[in-house]
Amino acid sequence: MTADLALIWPELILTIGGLVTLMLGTFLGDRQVGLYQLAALLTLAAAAVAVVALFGVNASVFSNTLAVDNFGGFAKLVIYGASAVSILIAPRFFAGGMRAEYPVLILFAALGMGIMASSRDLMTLYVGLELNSLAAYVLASFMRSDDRSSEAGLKYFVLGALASGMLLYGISLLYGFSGTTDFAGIAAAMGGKLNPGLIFGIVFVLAGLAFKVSAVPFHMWTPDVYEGAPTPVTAFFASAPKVAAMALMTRVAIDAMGPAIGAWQQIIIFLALASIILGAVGAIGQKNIKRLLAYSSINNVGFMLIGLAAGTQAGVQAVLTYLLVYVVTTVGAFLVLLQLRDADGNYVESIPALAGLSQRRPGLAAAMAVFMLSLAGIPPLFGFWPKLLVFQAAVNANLVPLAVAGIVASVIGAFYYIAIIKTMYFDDKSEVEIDGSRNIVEGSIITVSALWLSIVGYLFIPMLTVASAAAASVLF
């Protein structure tokens, strides 16, 4: 037990840091929000250091229920980074409405996501997923005086409960027909002839996980929740939980269901194509930029699933690279959105209101253009690289029709990204007078993200290749 505890320092740090921050908030109230923010950021930084210190370790702890390996470590670093940004940008958005619970909820959500990324057992999988979900439901409805936020929280809770029920049913089937909840035991059971019980278990487990990554047809909550939730929370939902859920789905597919690739590959291919097409088409008529970014996330999840459908180490490497680039791009786009307020101090979310932004705030418009073009995967921006990797993985796995379909659909998706750039640079100024709100921290993150997503990002390919290869090799 002591040896196991020595290998889960990231989780222990998050647990202790979350409890300490919670107690501080209980005794000091909402007067010391900056203190709780600092405590949460230091906790995430310490957990990240612990993850880096454990790189190279490949072990299973607590009776093989949790893995301590490079794959989980890679995902955790991205999760902690996105969580830290979500905490940094919150106080200015909430202003006087910032509460002590916010950083605590982010910490416990990060703890749950870390467990998800490291799970090697169906029980720990569910515990991690629910720990993250319970915090997320509260975060979605964090602005209690805002009807949109309350509606977002309720929708997320109801649909999340439905997805959890489907997942639990799938878990019960896998346990019933394999006799174990351990991923290795399930893989051994699937190594023989697949019976209908195991096939239905695969279907329901993947359906439950598809909800968490917003894959079609389990995407219905995403546009409404993204639009209704507070913008820092939406930025969080679009980044960290996506990484955790995608890492979990990858580990389950490769680690637990690897021998049954013929069964789950068809499901993943359908989810990928449906997500890419609906995400592209559904975004075209959107006028709210948060809803558009919701459909963008659905679209990008489809491309990630192409890498997973390959079922190879190269495919998993592509998924991990895609996750990192996607998180940086999406967080940057939401940070630009947080800079835009009208004359009354209200945040601007309407796409037509961005008309003429290039004249009012040329720096913000340029950064937003980089983020949009990178999401579209248009070269030479760095967002092109992960798309190239997933298509290469699909082709090498003899999934050429899937790669071709993805490439064709990506052209459709590029339309609405370019439409935003056209609005900012070529449309007449909107009547909405945008007062660009400046913030040094947010501006620095936007600048660094935009620079990295330019051709500068290609300089980091060797480093990123080594890290993603070390992470992906663990599953093979």
The other form holds:
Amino acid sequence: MTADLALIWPELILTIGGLVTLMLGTFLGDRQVGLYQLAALLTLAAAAVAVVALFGVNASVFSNTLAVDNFGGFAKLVIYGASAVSILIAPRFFAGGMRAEYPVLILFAALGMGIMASSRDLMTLYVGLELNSLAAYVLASFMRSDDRSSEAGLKYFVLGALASGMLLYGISLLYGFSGTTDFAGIAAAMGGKLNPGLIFGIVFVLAGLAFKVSAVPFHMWTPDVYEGAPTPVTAFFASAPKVAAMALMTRVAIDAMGPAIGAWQQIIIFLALASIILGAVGAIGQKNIKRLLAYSSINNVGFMLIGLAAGTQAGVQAVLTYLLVYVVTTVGAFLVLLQLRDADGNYVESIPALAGLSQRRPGLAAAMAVFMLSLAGIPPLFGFWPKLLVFQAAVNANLVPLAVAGIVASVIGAFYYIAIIKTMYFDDKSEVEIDGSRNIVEGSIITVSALWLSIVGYLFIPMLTVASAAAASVLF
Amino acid sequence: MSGLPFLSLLLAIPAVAAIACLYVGERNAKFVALGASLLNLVLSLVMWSQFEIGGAQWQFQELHKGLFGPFDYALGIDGLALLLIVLSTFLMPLCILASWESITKRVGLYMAMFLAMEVVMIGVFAAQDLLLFYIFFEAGLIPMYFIIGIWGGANRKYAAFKFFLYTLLGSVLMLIAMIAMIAEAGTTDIPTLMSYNFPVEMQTWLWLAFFASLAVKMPMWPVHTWLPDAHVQAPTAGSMILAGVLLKMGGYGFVRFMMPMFPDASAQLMWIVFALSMVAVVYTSLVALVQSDMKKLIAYSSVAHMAIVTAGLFAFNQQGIEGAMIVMLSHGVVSAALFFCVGVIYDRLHTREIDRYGGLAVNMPAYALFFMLFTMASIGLPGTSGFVGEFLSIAGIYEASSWVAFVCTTGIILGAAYMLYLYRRIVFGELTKDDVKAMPDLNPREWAIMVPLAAVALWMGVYPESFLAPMRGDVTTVVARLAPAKPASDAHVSAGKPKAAADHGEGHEAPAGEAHHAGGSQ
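Having seen the form predicted on its own, please provide the structure of the form predicted together with the partner chain.
Everything in the complex follows now, all chains and molecules, and the chain you saw is the first one.
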């Protein structure tokens, strides 16, 4: 047991860091937000260092309930990075309303997500998921004075509870018919003859997880929650939890249900195509850019699921690469949104208000154009690369029709991404004056991510290939 | 061959200049762009002079293995690519000059987009890695989307969307085919893939996927509808580069990928290409005849010319393919020149309606002269570039199928009809309208654009050997690759009297025979 503790340093650091920050907040009050922010960032950095230090370890701890491996490590690094950015960007957004709980909640959510990515037992899976979700419900309604925020929190909570119920039902079926909650044990049970109980278990578990990654048809909450939640929180929702849930789904599918690929592959294929198409079509009519980005996340999850549907190591590698690139792009896009304030200091969220942005703030518009084209997967932007990997995995797994359908549907998605560029570049200036104030931290994050997503990213492919291969290989 | 990495430099110069254009201010941006594109032109001409005709098939090769992980930074050109690169670098400074005064807003961004376009075009023709090629091929959509969308005409947004989505939809299927090819052959190296024998039934699918992409890019009837919209809305220089080089990417894709990589499928599905080409030649020529918008008319004539290219390529013989390549080069120069001719009078009167003009020969004689030259080159008058290309390709087509040749030739007659009709309505007739009377003749800047275009059009017409020589060996290679799959012809062409000089022996005899042939056609 003590030996096991040495292998979960990242989780320990996050727990202790989170509790210390919480205590500081309780005793020092809301005025020291800078201090809590710093404490939380340091905690995340330390946890990331611990993850890197554990690189190459491949162990199962606490009676096989938690895996310490490169797969979890890769996901955790992305999660911690996205969490750090959401902490960095918060104070400017909340202005006076920033409270000590914000960094604490993000830390606990990150802890929960780390556990999700590493769980190899249905019980730890559920614990991690709920730890993350409970923090997320509070974060969604963090702006107490804003009706939309409260509504978002409530909606997220009610639908999240429903999804948890489905997940738990699925878990109970799997446990009932396999006699164990351990992934390896479930896989062994699935290796034999599949009985209806196990199949129902697979369906319900996947449905519950599909809710978390907001795959169609379990996506309904996404646009409302993204629109209502405060923008830094939305940036967080769109990035880190997606990574955790996708990693979890991948691990469950490959590790626990691997032998039953015939049973779940068609479910994933359906989720993938439905998400791509609905995510693309649903986005077309949107007037609010946060809602649009919500549909964009649904759309992108669909592409990731294509990689998962392949069920091969190349597919998992593609999913991981996709997650990283997607997180950088999405966080960048939300950061651009955070720069858009009108003369009164209100945040601009409507798409028509972006008209002519390229003439008011050329740099910002260019960065947004990079993010949009990258999300659309148009080369030479780096968003093309993970899409290529995903389709390559699908083609090599003999899923050519899926790849063809997915790539054709990606053209529908391209429509609304280039429509944003049209608004920013082709349309005449809107009435809304965009405030010109700049923030060095946010500006540099935007610049770095936009540069990385332009052609520079291609130079990182060898590195990414090695990292994702190291992560994906532990599942096979 | 010197050790200079010509191709990388050709890519780097406009790329650096494009970034510079965004920061140096509007006035300087023009000079930066012009300087960079002229430097690139000089560099590409030096490269041409160092290109060894009859030397290695692939020259100026650069390879950085593993730079991008699973695919390589591999560049290299053969004669076909060389000529298309020179065409791109030749047209680019002219495009920038053509926009010198007509573009007044956001000049820095405009110049940056054009230079980005140049990078993309050179990259497409120079890439020797399948994925690198695709990246360049698709990347071309972005600058063109901006060029049409920001600086275009009244309906520019619609045209920009249509251009982007139409061509994207075609391209993505090609990507899936490429992935399948990489999986099958285990390499992304284009020269290796060109000699790889894919299973015949797989070839059919791959061919169709490539065809979906390249036919849109080309464009072939019935997927040409984006082209008139894009041309009409694009600014003059945008149309010049679109007709001049972007359409050639389609033709290049045919001769570089579809024919050598899928020879069996090409033979088997040849009828599709012939059928669509025949419809296109006749139909789009007739459509061009009734246009009242100058740019639309030339856009439709582009579709008709490109149909001769596709038919010529699929003739599977030396003349056909060489002719098709010359048509592409000639059309690159001539259609760019024609769009510029439209631009010249559009800048003065701000309308593309043919009826608004008339009698320009009186007050714009120099303009009328150049316009006449390019009209004749478009029709294919002997002595101009159009003749060489059309004669060779139709001779090649006849060898493959006399019926296709017959239909394609009617296109040339119709071409003469719509071009001369256009010319008559604009340049001849009474000079009655007051605003037309007030139009001044060409200014020095316009002279500077017209003269090089005219010189090249005549050079290609009088001494095409300069352009045929670099590509001859590569065309022979393609023909040899296609020979086993080549279907029988209905024309039963037999060699003339001096049996020894017959060019039926496709392989090694052909170069010498061709030189004779091309020279003899003058």
